[in-house]
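A lone chain, given as C-alpha cells: the form predicted on its own.
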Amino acid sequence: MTDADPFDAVDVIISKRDKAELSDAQIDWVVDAYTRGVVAHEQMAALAMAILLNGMTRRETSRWTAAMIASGDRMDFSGLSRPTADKHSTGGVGDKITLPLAPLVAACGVAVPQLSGRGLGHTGGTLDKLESIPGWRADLSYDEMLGQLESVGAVICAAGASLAPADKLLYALRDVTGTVESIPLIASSVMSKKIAEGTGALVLDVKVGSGAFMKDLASAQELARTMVELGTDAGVSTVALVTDMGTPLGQAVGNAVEVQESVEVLAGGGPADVVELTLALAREMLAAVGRPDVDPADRLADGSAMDVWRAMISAQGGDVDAPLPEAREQHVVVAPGSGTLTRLDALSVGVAAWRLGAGRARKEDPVQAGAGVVLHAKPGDQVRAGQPLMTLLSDDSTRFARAEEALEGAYDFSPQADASTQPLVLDRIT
C-alpha cells in the first residue's frame, strides 16, 4: 500500500474470509492495484481462496468483473453495418462448433467477432484446430478485426493483451493456488473478456460431464446462471445453452481431424450431434439480434455459410484448398466385444487425443496438427468385435501405447439392441 492507495491488502482479505461483502470501491482498488503490481500475487492468492471458500453476491461479481473489464481496452463495433453476436465455450472433446458456427451465423447477415483461445490439457483450443490450416494466422489488430467483420461478416482470431489484462494474471495465479474452482472467479473471467470484446449479443455453450470443467448439472447451471446475469447487467444481451459433454462431440477429436469435420458441416454433412449443436446456437445468436425469422439451416443447405469460411479463412491468409496436415502414424482400437456401445467417455478420449499430441500439458507447448482421434462408433451404435472403434493417429508411434492407456475403462457395450442416449441441450438459461 502507499500513501496514494485507500485501502490496505490485508484488510480486504480479512474482509472476505469473514464472510463480508466486499464493497465496490475496495474490488475497483484491489483489482486496479494487482494489475499495478501493488497488490502481490501470494496476497491476490490469499483472496482468490477466501472468494472460493465464502463466495460472492451477485452485486459483488457483477462488479469484480466490471473491475477486470476497466484494467484494459474495450473494442467497439457498433459502427459496422449488421449487428454483432457471440458465443462462448466452456470447453469440451471434440468441440469445433465455433468453426462453422462464425461463417454459419454471418452467412445470415450477422456480424462474428470470435476471440479464441488455445487448448490446456485435455480441451481442444479453436486457434490450434484453425492454425493446422496452411498460412492461417490468429493474430489480428483491432483494424484487422474490424475491417473482416465488415467485408467477410465473421472473424476468428486471438484475444489481444489489452483485453481485460487483470483476468490473465489472475487467471496464472488460480491455476498454481487451487482456485479455479471458484464460480464467481470462472464467470467473471469469461465474461469480463467477452464483455471487453464489445458483442452486441451473446451466446454460452456451457458443458457438463466427465469432458467438460462442470461434471454435475447442478453446478453447470449455476455457472450458466451467473454468466447470464453478469452479461445482462453488463447491457449485453445473454443466453446459455447447458450441454452434455459426456460423450465427445463428433467423431474427430483433434486439430487437423477436426477442421475436416467442420468443413463436412458447411458441405451440408457432418455427425448429426455436431449439425444438432451448431444449428441449436446459431438460433440462439439470431433471436438474440432480433432475427428468429432467419432458419440457419437453409445457409448450410445452399452452400453460403460454406463461401463465408472460405472468405474468412483466406481473409487471415490461410489456403482453403491446401490439404490438411496428416498424421504419420496411425493405430487402430478394436471393439472387444459385441453389442450396443452404451459410453464413451469424453474425458477419456480427449486424455488419449492429448498425449497423442493433439494438446499441450504447458501454454509453451507445441501440438502437432495431425494428431488426434478419430472415432467409428458412438453411444447407440451397434458394433461387433473386432470391428475398429477408433483410430488413433500421432507423429510418433511411441505415443500410442499411453494413449490406450488412457482409454482403458472408456466404453461399455450392451447386449441389448438399442441403448438410450442423453438428450445434447440439457437446460436453457436467460
Given for the second form:
Number of protein chains: 2
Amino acid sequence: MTDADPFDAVDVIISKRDKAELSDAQIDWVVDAYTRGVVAHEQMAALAMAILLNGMTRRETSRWTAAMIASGDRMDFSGLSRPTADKHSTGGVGDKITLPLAPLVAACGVAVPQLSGRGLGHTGGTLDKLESIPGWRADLSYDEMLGQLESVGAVICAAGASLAPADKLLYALRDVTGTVESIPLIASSVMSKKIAEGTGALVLDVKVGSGAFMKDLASAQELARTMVELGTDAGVSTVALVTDMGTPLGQAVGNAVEVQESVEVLAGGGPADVVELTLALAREMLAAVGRPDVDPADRLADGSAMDVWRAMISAQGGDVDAPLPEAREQHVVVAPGSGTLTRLDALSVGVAAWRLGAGRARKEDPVQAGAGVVLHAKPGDQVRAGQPLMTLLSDDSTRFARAEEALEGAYDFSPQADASTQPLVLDRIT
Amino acid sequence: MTDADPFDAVDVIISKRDKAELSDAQIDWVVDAYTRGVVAHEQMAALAMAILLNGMTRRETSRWTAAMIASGDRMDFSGLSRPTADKHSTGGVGDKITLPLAPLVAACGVAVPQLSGRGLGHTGGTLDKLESIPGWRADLSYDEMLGQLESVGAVICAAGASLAPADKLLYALRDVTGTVESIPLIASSVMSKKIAEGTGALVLDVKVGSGAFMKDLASAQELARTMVELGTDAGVSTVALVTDMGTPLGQAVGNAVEVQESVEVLAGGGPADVVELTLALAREMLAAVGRPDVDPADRLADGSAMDVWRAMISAQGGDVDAPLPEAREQHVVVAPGSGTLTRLDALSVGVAAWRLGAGRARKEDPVQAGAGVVLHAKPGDQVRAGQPLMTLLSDDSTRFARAEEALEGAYDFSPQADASTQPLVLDRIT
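To test you: the structure above is the form predicted on its own. What is the structure of the form predicted in complex with a further copy of the same chain?
Shown next: the complete complex, the earlier chain at its head.
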C-alpha cells in the first residue's frame, strides 16, 4: 500500500471473507491495484477463494466487470456503417460454430467482430482450427480489424493484450489456485472481454453437459443469467442460449476436420445439429440488432455466406483453395455390438482428440492441424457390430492407445429400435 | 509440480474448497511442498482461505501440526535431570507473566524452556521487555540453552529459525491475506512450535476480551480446546486456562515498567492479579509434571524464585543490579469525574502504549525500553475527579496526543460505591 492507496488489501479480503458486500470503491481499487502489482498474487488468490465461497451480488459482479474493463483499452465500432453483433461460447467439444456463423451473419448485413482464443485442455480453440488453413494469420492490428469489418463484414482474430489486462492476470491466477469454478468470476471474465470489444449486441452460447464447463442445467442457467445481467447493466443487448454439450457437436472434433465440416455447412450441407445451432445463434444475433426479418437460412442457400467466408479467410492471408492438412496416421474404432447408439460422451471424445494432438496441455505447446476424431455415428443412429464408429486421426500412431483409453465407457447401445434424444437448445435467457 | 510430487496443489485446494476432508498424505505433501517452494504463495493463500471458511477436523488439524513440526528441527530435553514444563500465552496487554513464572517454576525443581517472540501491534513481546535490562541477550545457541536449563533451570530466549519453518512462512502469509482468524490455523501454528520445542508438559493461557485476539468466550474456549487436543494427540500433557483480557494485567504496560513489576512479584509484592495468574499457571505446570504437592507461593515467599531470576538474567548477560531505562518524558492523565472505576479497556491501553513507543508497527522497527503506561487505578477502585488515573511514558512528548486519542472512551465511572468485577480465570480446559 502506498500513501495514494485508499484501501488495504487485507481489509478488502476480510470484508468478503466475512460475507460483507464490497463497495464500488473497494472493487475499483482492488482490481486496479492488482493490475498495478500493489495487491500481491497471494492476496488476490485469497480474495478469489472468498468470492468463490461467499459469492458476489449482481451489483458487485457488474462493478467487478467494469473495473476489469477499465484496466485496459476499449474498442469502438460505432463508426462502422453496419450494426455489430458478437457471439461467445463457453466452450465445448466439436464446437466450430463460430466458423460458419461469423460469415453467415455478416452476409445478412451485420458486422461480426469475433475475438477468439486458443484451446487449452479438451475444448478446442477457434484460432487453432483456423490456423490449419495454409497462410491464415490470427494477429491483426486494430486498423486491419476495422478495415476488414467494413470491407468483408466478418473478422475472427486473436484478442490483443490491451483488452482487460486485469482479467488476463486473474484468469491465470484462478487456474493455479482452484478458483476457476465461481460463477461471478467466470461471468465477469467473459463479459469484461466482450464488453471491452465494443460490440452492440451479444449472443451467448452457454454449454451444459459432460463436454462443457457447466455439468448441470441449473449451473448453466445461473451462469447464463449472470452474464445476461452483466451485458444488460453495461448497455449491451445480450441474450443467452443454453445448449446441450453431452454429445459432441457435429461429426468432426479437431482442427482441420472442423474447418472442413464448417465449409460443408456454408455450402448448404453439414451435420443437422451444427446447422441447427448455427441458424439459431444467427437468428438471435439478427434479432438483437433489429433485423428479425432476415432469414439466415436463405444466405446459406444462396451461397452468399460462403462468399463472405472466402473473403474473410483470404483477407487474413488464408488460401481457401489449398487442401487442408491431413493426419499421417488413422485408426478406426468399430462398434462392439449392434443396436441404437444411445450415448456418445462429449468429454471422452474431447479428451481423445486432445490426446491425439488436436489440443494442448500447456499454453506453449503446438497443436497438430490434422489430428482429431471423426464420428461415423451419433446418438439415435443404428449401428451393427464391427461397423466403424469413429476414426482417430494423428501424426503419431503411438497416441492411439491413450486416445482409446479415454473412449472406454464413452458410448452405450440399446437393442431398442430408437432412443429419445434431448433437444439441442435447452433454454433461452434474456 | 515435479515428477516426484504425488499431488497437485490445485487438487488439494479444490478438495478443501469443496468441503472434503484432506488425507494425511495430502496434508504432509502440501505443507512440505510449500516449505520447498513447490506450492506457490498464491496457492497456499487460496488453501488458507478455504481452511478458514470450511474448517478442518481434529484429525486434519493434528496432521497439519505434525507436518509443520516435520518441516524443521525438534528439540530434545529428555536428557535433562529435571522434567520440563512450558507455558504459552495467546497474548494480551500487560501480560508479563512469563517473566516471574519461568524462574518461579524453576525454583520448584522443573526445567522451564521459554522460547519467546517480539511484539507486533498492541500486544507486547516478552523479548522486548527483557531487552530493557542492560546487557541481556535473547539469542542463545541450542547448547547454551540446554546448559542454562541444567544449571539455572529456566531460560527465556528467541526461538531459532529451524523450528517449524513451514509455520514461519505460513504465519507471514496469513498476515497479509486475511487468513489469520482461523482456529485450526492459529492452534496448529502455536502448537507446532511448542511441540517442536520438545517440552513434556504445556500450560496454555488463552486470553479473551478486548485486549486479546479472541474477543468472546466461546471462541477462546474453542481455541483452547483445539490446542489441548493437538497437544494430547502429540503426547504432550496439555492444559489450558481461559483468562480475562478485558482489563490490562497489573499496573504496568510497556517494557522496562513490566520488568520492574515482575521483579516486585518475585520479591513477594506486585499487583494482586499478576500474582494470582502467575501462581495459577505455576500450579498447573507443576501438576502437569506430577508435582502437585509443591506450593509455588512458598518459593515467592522464601526468595528462591528471585534467586533463579537473578541467575537466569545474569546467565544471558543481563545486569540485574543496573537501573532500568526510564522514559525521558511523562504525562499524567487525570480522572474526569469521581466514583468507582468500572471499566478500563485493555485494547485502548495496549494501543496507547504501542503509540508511546513500547511496541512496533513493522517487524524491523525498534522499541523504546522506557515507554508505556502505568495505571494508578484498576476497575473496582474509587477515584476522585482530578486524581491521577494513569501516567503515559515516552522518550518523545509528541506521542502523548495520539496515545490520549487511543484512550478516549477507554474507561467508565459509576457513582455506586462498588462495581462487580469478573474472575480472572474464566475456564480450565483439559
